[in-house]
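To begin, one chain is listed below as structure tokens, in the form predicted alone.
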Amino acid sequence: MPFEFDPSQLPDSFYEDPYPVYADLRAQSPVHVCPDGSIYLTRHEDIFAVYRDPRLYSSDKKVQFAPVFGEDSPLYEHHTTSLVFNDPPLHTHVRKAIGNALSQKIVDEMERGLETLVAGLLDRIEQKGSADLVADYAAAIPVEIIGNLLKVPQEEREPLRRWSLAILGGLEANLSDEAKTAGEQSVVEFLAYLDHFVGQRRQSLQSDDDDILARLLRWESDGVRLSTLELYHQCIFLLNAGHETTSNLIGNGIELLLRYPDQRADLMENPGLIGSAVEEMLRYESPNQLGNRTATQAVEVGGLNVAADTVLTLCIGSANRDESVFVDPEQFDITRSPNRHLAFGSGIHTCAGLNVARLEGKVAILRFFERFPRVELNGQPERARRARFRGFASLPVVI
């Protein structure tokens, strides 16, 4: 009897804990043909191979998104223009335009400001005595960091998180009319804001400005420049990519150390483990659980013949618990080494902001437990009902 699994019909239990389903898929149907004809991949080896061959596996989503959003939809315009859902040459142009603005050197220079931001947020939590660590901490940090990178004025940042959540919500399976409307409205509002904000930056741009937006405004290669809309949509993408996944990393990481007090004690005894701890958090509870590619020609994937134009879903959350790659993959171990997780993808689409995300995770999680060594949950954490992105909607604590 064939293994039954339909990613468009997920039970509530899946959102709480998808990993038993992933384990069954790896064991019984690792290259799984879904009812709609798409392929669901769960093995590390197969997913890594797809990531490494952009010639055979396209990131372009125009054909896939057209029936979901409609070609005149603001969500369609955004998601088919942003860096992550494009192949070269646009993908290459944008990566070159950003250049080394997210390099390790730039990230190191960001650390002092990040420490100040985290300290201020922790002061507020201490004054209150309790907090929802999603709203009060995990989500606040990346919005401020991305706001700084784009030089968005502090007083104009309030709607950024709402826009980001709504736009990314459009990528979930079984998109409701309400969620689609919220996503489209957020794109429209964000574009209107950027039209004003980018226009001002363009007029006031100085020769020594070296933030990401300044690089995007100046960039030209072989006579090619980003159009105004392409530039706007890369700004939206940078917020979305840097916000949702990093918020999830911080929230997931704190919850894991609350769930595993022995690992938390080891980290407090040896704070130098925070680097490997963050890598294990990324593996064990991957903030981004799913990716997609489209076969550009007939190809064999994991022993199955796949026709051209077939959509492949890459289950990162499953690959990161693959028994053939990780020893005791269901064990959370902050000293794990090596750790070949795919939380940041691989190949030409490796996350451009991975250095920023790692720094935010390390500082936010370590400083939180240093300040509040006796923190406890204050009620039941609430998982966000998302399959693509894994994080918490609410994480209440008392200090």
Ligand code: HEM
Second form
Amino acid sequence: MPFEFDPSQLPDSFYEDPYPVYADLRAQSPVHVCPDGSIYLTRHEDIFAVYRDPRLYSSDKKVQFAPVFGEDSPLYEHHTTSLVFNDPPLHTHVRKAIGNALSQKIVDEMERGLETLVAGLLDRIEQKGSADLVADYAAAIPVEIIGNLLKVPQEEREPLRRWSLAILGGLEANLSDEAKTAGEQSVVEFLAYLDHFVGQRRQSLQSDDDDILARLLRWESDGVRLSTLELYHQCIFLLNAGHETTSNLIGNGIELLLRYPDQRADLMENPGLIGSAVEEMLRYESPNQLGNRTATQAVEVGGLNVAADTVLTLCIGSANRDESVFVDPEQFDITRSPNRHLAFGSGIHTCAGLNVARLEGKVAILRFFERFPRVELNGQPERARRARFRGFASLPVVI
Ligand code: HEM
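Same protein, the form predicted in complex with protoporphyrin IX containing FE this time rather than the form predicted alone?
Time for the whole complex; same chain goes first.
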């Protein structure tokens, strides 16, 4: 009997806990042919190999997205223009432009502002005595950090989170009409906002401005510049890429330490463990569970011959629990070393914001438990029902 699994028909239990399904897939059908003909990969080794070969496995999603969104739709335009869904040369071009603007040096400079932001949010939670940690904390941090990176004025940040959630929601496999419309509308509103915001920035651009938008505006390589639309879509992508993923890292990380009090006590005794703790949170509850590639030619993947143009789903969440790479993979262990997780992908598209994400995770999670040593859950945490982005819709606590 072939192993049955259809990622477009997931039962409710999957959103609560997908890991038993991943384990069954790794054991019984690691290179799984889905009902729509796409391939679902769950082994670390296979996924790593695909990430490392952009010549054989393309990130370009035009063929895939056209029937889902329609070629003249704003969601199609956005997702097919952003660097993550492009191959070289557009990818190389944009990546060079933003690469340095997210360097370790820039990230180190962010730390003070981040500490102040986190302290302010914790003050507010302390006054209330209880909180939904998603809305009141985890989701409030990344949007400010990316807002700062792009220098979006404080008073204009309100719609950013809504736009970002709706646009990324468009990538879920079972996209409802309502979610699609919300995504379309958000791209349109976001582009209109950028027209105004980037237009102003162009006027006031100084030659020594060194932030990410200034770099993108000035960027030219071999005489090629980004078109205005290409520029706008990279800005939208940056905001989206660093937003829900990082919120989920913070929410998942806090929930894990509430679930594993011994590990939490170890961390409080030895805060120097926060670096490896965040890596373990990224491995154990990866905020981005799925990636995709398309085979550019007939190729053998994990022992199976697949035809050119076959769509591959790379299940990061499963690779990060693969027993052939991790000792006791189902064990959450904040001292784990080595920890070769794939939470940030690998190869030419490796997350460009990983230093930003790690810093946010470390500061937000450590400061939270330092401030509220007696914090407890105040009801059942509710998972967001998304297969691609794993996080909580709400995480109620009493402090
Ligand atoms: C915990 C938080 C985060 C996770 C788990 C995460 C995960 C990922 C993954 C898996 C990819 C690779 C996609 C692929 O190869 O198909 C990626 C790409 C990317 N991420 Fe992140 N990310 C996070 C935070 C951020 C932040 C904070 C930023 C920006 C400030 C960011 C910016 C990007 C960019 C620009 C890319 C595209 C890189 C490229 O295509 O070359 N990410 N991210």
